[in-house]
Amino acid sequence: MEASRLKEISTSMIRRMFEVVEKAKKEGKDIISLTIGEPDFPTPKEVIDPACKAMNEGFTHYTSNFGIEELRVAIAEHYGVSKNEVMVTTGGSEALINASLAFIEEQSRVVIPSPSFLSYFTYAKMCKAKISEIKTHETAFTPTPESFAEIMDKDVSVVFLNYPNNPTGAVIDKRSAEEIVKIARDYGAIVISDEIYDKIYYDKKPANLVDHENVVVVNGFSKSLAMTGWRIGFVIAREELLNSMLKVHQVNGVCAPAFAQKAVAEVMLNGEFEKLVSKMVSEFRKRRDFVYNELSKLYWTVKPEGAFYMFLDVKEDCMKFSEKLIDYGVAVTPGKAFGSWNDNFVRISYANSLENLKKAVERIKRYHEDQGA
């Protein structure tokens, strides 16, 4: 029998759409998928070569639960913290569940702005907490300190923040983010700040929240170095918070792959990291500008300032829209996966080639015309 903690949890909408796309492709349909949040670039040679070298040198075994010294030092120097405040994890997702299990009390409240990454809702449910959402649609998809002040009380154990945001690409300003952190601290709540897209931004630089006593920053290299399959994440937090997460990490992820840790450390320490990210972001900017310029003529949206997503108000049920759009050869993610008030929204990922994006946009335009919109 399935455990009661899973009763309210369904399979990820993103993964379900992935399966729909795969099925359609097997039936011979030409489908352009704008669903998966994964850079379409190959992992850079500057990462692969040192990883192969590390494997040949024997970096194929367990490391410390906290990660190898070189990588922790590299991350610490990059973010201006102590290496004792850094723990390497098996991807950002493991870091998120470690933090959730460490700090979400059963029957407490967990505050999540909507729209937000679907997994936060799952973690809260797994921990048997009550979810309180903050609507951000009228404030360009970023929450205000005032909206947090209205909803916070002593029953809140954890607040999730995710900027640059998945699914909207919104970036919160530093002053607002720090005020929200202060409000949470006043009520004894931990802020889990998912900053996995902090290197993928355009005209507005995201705030890093590493320097706050009640914040656990979750990050990784899946997006910034196109390493989704390598599973290298990390957390930055005060030592006492890390020690709480270690209780979960030591029996969950244990440690990230040693050779991959070694490769990322080398890329960070030899000055290649920023160059590699910059090259990728330059291409994402071209794609964002094209998709936004075309689709904002058809549907309301907010111009993304980070990540590689756009959240469109399609003015109809998102499930029906997504299903019908498959017949036109495009797959998108229904918005209701990302929280309340999103029933008429869909997420598109422009982490796809410009050639494919141009085809997808033409197909979406054709659908729009056929609906008589």
Ligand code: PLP
Given for the second form:
Amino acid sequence: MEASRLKEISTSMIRRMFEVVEKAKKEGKDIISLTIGEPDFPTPKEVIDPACKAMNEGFTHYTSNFGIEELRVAIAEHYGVSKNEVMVTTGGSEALINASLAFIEEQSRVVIPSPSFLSYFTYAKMCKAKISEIKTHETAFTPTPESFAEIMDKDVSVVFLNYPNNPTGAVIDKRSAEEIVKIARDYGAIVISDEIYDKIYYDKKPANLVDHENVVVVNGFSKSLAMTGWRIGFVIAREELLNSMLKVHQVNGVCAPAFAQKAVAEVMLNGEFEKLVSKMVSEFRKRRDFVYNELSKLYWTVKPEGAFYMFLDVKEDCMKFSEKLIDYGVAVTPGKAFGSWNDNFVRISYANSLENLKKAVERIKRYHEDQGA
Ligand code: PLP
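Now show me the form predicted in complex with this ligand, since the one above was the form predicted on its own.
Let us now look at the entire complex, which starts with that chain.
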């Protein structure tokens, strides 16, 4: 029998949208998917080549739980921390669940700004915690220190922050983020700052909250190097916090793939990392500008400042909208997946070619016209 910790966790909505899209495809419909949560670019050759070399050289076994020395050093130098504050994980997701199991107390409260990445809700439920959401729709999809202070008390064990944000692309300003961290610290709460999109930004540079005693920074290379299938993530936190997470990591991810760690270390240490990221970001910027300019004429949204998502107020039930839009040849993600107050929102991902985005925008415009809006 399924354990009670999974009682409130559902996969039905994701499954339903998946089934709707699959059915339409089987019927031969031409569907452009704006649901993709990863860069559409191939993993760069600059990563693949050293990975193949490392595999041939025998980097195919366990590594230290903390990750290989070169990669820890490369990450530490990049973020200006000590290598002893870095732990490599099997993707950002493993880092998130390690941190959740390490710091979310049963029956405590977990603060999650809405809209947010679905997984945070799942981790909180798995840990049998109570979820308290902060509505951010009126403040450009970022929580203010004031709204945060209002919701805080000593029952809160963990606060999730994620900027640049999935699903909105919002970036919080550094001062507000630091103020939130300070308030959390005063209540003895840990902030899990998911910075997996920190390299994908267009306007203001996202803050890296690496230098705070109560913050666990979660990051990884899935998005920045278009390598979601390689499973390389990392956490940066004080050693004491890393040691708590090690208790989970040693029986969970154990270690990230050895050859993949080697390849990422090489790309970071030889200076290619920044170049590869900036090439990808300049493409994303063109797409962001295009979809924002076109779709913001039809639906209310906030201009995304990072990641590759935009969150639109479609002013009707998001499930109905998403299902009807399939008939026009476009798949989007219903906003319901991202927390409360999002029933009339949908997420679009512009991790797709400009050519496909142009077609998708035309189809959305046609849908919008047909609604007589
Ligand atoms: N955090 C956020 C906000 C994400 O959007 C994702 C993936 O979509 C992840 C974490 C997970 O990243 P990874 O593939 O490295 O596990």
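Throughout, rigid core stands for the largest set of C-alpha atoms superposing within 1.5 Å between the two forms. Positions refer to the first chain, counted from 1. Everything numeric here is computed off the predicted structure, so don't read it as measured data.
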Core aligned, does the CA of Lys365 move at least 2 Å between these two forms? no
Any chance you could measure the C-alpha shift of Glu22 between these two forms with the core superposed, in Å? 3.1
